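One chain comes next, on its own, written as structure tokens: the form predicted on its own.
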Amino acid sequence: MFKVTFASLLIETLQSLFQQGVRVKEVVKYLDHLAFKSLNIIVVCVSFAAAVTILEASFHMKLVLHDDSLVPGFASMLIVRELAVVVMSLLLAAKIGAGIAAEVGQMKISEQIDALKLLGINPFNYLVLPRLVACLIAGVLLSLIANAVCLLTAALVTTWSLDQSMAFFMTAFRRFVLMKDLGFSLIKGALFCGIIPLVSCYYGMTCEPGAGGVGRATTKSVVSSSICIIVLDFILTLVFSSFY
């Protein structure tokens, strides 16, 4: 019977990368499924998140400081450093994490993973590695897109609601946001999305028999991935803050 721990899954997956390489066709397939087919959900959600950020920041600054001229700058900094990448990653954890856990879990209880081992196929290289590489690439690409959509939405809401020009928003953006902010955001996106397939494949490979077992594995994968993303965001924020 196939058994695995999270540590052994991580080690075996990394070893298979150097020993057997990665199957490019599988990575491209999963990249299309994980990244581009999730793009519409991400665009809609991060747009509304950016709009709410602008409106709430303006309300509270007017309430306390009686001036909301700093909203574009502070909102841009929050969007690039935290909002876009975290919202994007949590959405992917819910959407693709559940799917990966269910797919791998079904393979586990139907003994397809044991069959792979009998055929001499490394299940970590076959199942985990292509999804991991695809998610790492998707994390970078989707972080760029989420940041761009968030900033565009924030600029439009600023122009519409705060009666400030687009030029004013861009000036505030350049003063508050540094190039390394974008770099750190891309690093976060890659690491956050890299967590999802590792956690999801682990729960899929350790799920209990039956439909209930697959359901519990799916739920655990989404919850655990979300918690890991939030905790890792806290750690990375502390680390990155030392570079300012």
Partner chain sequence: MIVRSLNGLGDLLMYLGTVLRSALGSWRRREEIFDKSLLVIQQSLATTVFAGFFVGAIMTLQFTLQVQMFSALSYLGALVTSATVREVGPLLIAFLLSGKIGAFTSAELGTMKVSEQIDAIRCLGSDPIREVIVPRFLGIIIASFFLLSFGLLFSFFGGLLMATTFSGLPWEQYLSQIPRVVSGFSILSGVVKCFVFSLVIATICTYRGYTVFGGAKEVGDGVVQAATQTMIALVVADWFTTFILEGLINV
Second form
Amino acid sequence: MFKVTFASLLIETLQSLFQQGVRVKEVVKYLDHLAFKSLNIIVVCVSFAAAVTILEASFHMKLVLHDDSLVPGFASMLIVRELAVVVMSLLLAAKIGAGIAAEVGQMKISEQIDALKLLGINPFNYLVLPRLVACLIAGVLLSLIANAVCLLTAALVTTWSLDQSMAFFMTAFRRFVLMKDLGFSLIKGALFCGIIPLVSCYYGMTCEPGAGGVGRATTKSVVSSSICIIVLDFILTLVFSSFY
Amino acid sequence: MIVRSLNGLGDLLMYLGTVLRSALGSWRRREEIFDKSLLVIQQSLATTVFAGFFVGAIMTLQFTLQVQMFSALSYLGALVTSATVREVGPLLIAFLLSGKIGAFTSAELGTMKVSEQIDAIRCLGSDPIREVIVPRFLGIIIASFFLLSFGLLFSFFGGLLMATTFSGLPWEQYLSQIPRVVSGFSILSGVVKCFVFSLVIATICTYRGYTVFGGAKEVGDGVVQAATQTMIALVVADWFTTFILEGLINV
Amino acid sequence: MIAFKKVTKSFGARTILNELDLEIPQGKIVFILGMSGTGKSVLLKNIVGLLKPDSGELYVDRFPVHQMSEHEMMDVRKICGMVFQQPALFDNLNVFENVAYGLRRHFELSEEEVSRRVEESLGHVGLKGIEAKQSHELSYGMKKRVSLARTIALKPKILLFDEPTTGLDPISTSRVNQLILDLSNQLGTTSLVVSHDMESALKVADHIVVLDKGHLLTQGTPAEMQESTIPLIQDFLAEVGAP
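Based on the form predicted on its own presented above, generate the structure block for the form predicted together with its partner chain.
Below: every chain and molecule of the assembly, starting with the one above.
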């Protein structure tokens, strides 16, 4: 038996990074497993979210300014600064967060984690670290994709429903969205995704036995990762706002 | 893949039909339904309030930066409240609820399924849809509707708090423009969305749990599927509802 | 009497029961033996309609089970009690309500009659006086016996057991075996026991059926089984250390 707290998990994982390094092969495997397999649902979800954003933004612009020519600028700003990354991360929190918690929890209750320790393998280095590194990388890559898809859909919906040209959208996008917006967006993406494996591995490693235990561990990890993401989003937005 | 998803959607709709038919005669089970919804509310209230508050706060932060560009800070309250009530609030809070309720329910039902309790109900002369699914289904709808509305209320407070502290906008000014922009129709569309989202969460989560097959590993997989599929369904439903409501307002 | 006529059941590409022909005589204790994954549980679940055969005919006491709807199956489930592999007790109900569950739904009985039948069935499994306990307060062996009491409370003509002794200690195992014998003697129940426990089968069964890969491999009395030269059966016998 071994006990894990969230702090000890974080410390041991980072320690093992410096002591034993990270196995690149595992990272690549999880990158494929976690990031690539989530790509299709992210594309679907951020596209729909973008479509709604345009509809909503035009509603508000018409109401307040009686004119929807500013919709592309405002919407693309909201998408890059906030929407794309948050929707993506919450999706990942459910998909890979629950997946990791279920997998690690399953290993815990079938005593595989104890077996690892007996074989002299550091479970933090073996289980947590590759997932953490993979998620950090995936966070950056997927944020890029999510932003691109989200903007593209927004542009398409704008031309379709607001009778504005694609070129007009692009001009507005360049005028409103700064390079640092994109940079902040990628940082957010990496950190949001990084928190997911830490939280999920923690709940997986503290899983109680039985089918009910695995279920509870997955539930807790989805909810806690989502909450962490929202709180982190608040903090980061507050910090980044001082750069404008 | 498309054929498979359409097949899955067909099964889901048939399941929803069965549940709704069984739900018709469930008035006499109202106490059990009430108990279930109370349980869900107890378990998720803190999460929802917390999430709602932060969503409101984040929206205020973002909008402050945007409206400052046009020195239209006085519109802040109106825009944040309107955007949160109509769109961002219901969606993000429903995302969290789908994680919480969805995972919890599909895990509970999945466990009943793999420990053969559902089969035992059938063998002992009862209908598991009526006995087990319907009370949870209706309970979740009632509870999530309540939770979503409550979360929205708190997102308003979150927005208000950030406006006074971060944006330096006195609360009277924050509130003053709200009645001009936030119409009854906006609130109604927020409420309609809350209802649609409750239905989505209740349907997918009970369905996923009910159709689990196997052991502990499958219960875990079912939970993952429930949470992700609910989220996808939520964004699609969100777009669809907005589209319909938009169409109604233009008529 | 239960009769399988060319029953086939598949899950995706995996065929579990392959044109199975089998007759279970009335009033006897029949053990169905086989390796894990040879479709023993699937066979039981087909009898009570938890699963439907893909093709073939299946009769339970003259009911044509293969063509009956879920609603019509309730009549079959009244006479066919199933004891699940897992205890499958309802977590949210106490022992009394668990045992009374089927009585309340299958029959219209007075409250006194229900309590009398619950007490009687708990007596059969040697667990009187635990009516008020919650299911999580019981040990695994007790849960399995409560689950058995829940099934026999309906006084079924046919009892189906899905691995009744798996996961039990030797003492509980022999108690369950004794119970199967007693029920058969006292109530004249037909018992169909799915198991891979050859030792119990030799002690309890009137008739043993061996399944392999969805087919009937062989059948006969325990004495005939012990004479068998089929390798799989000899492996089973070697496990028990039978002569």
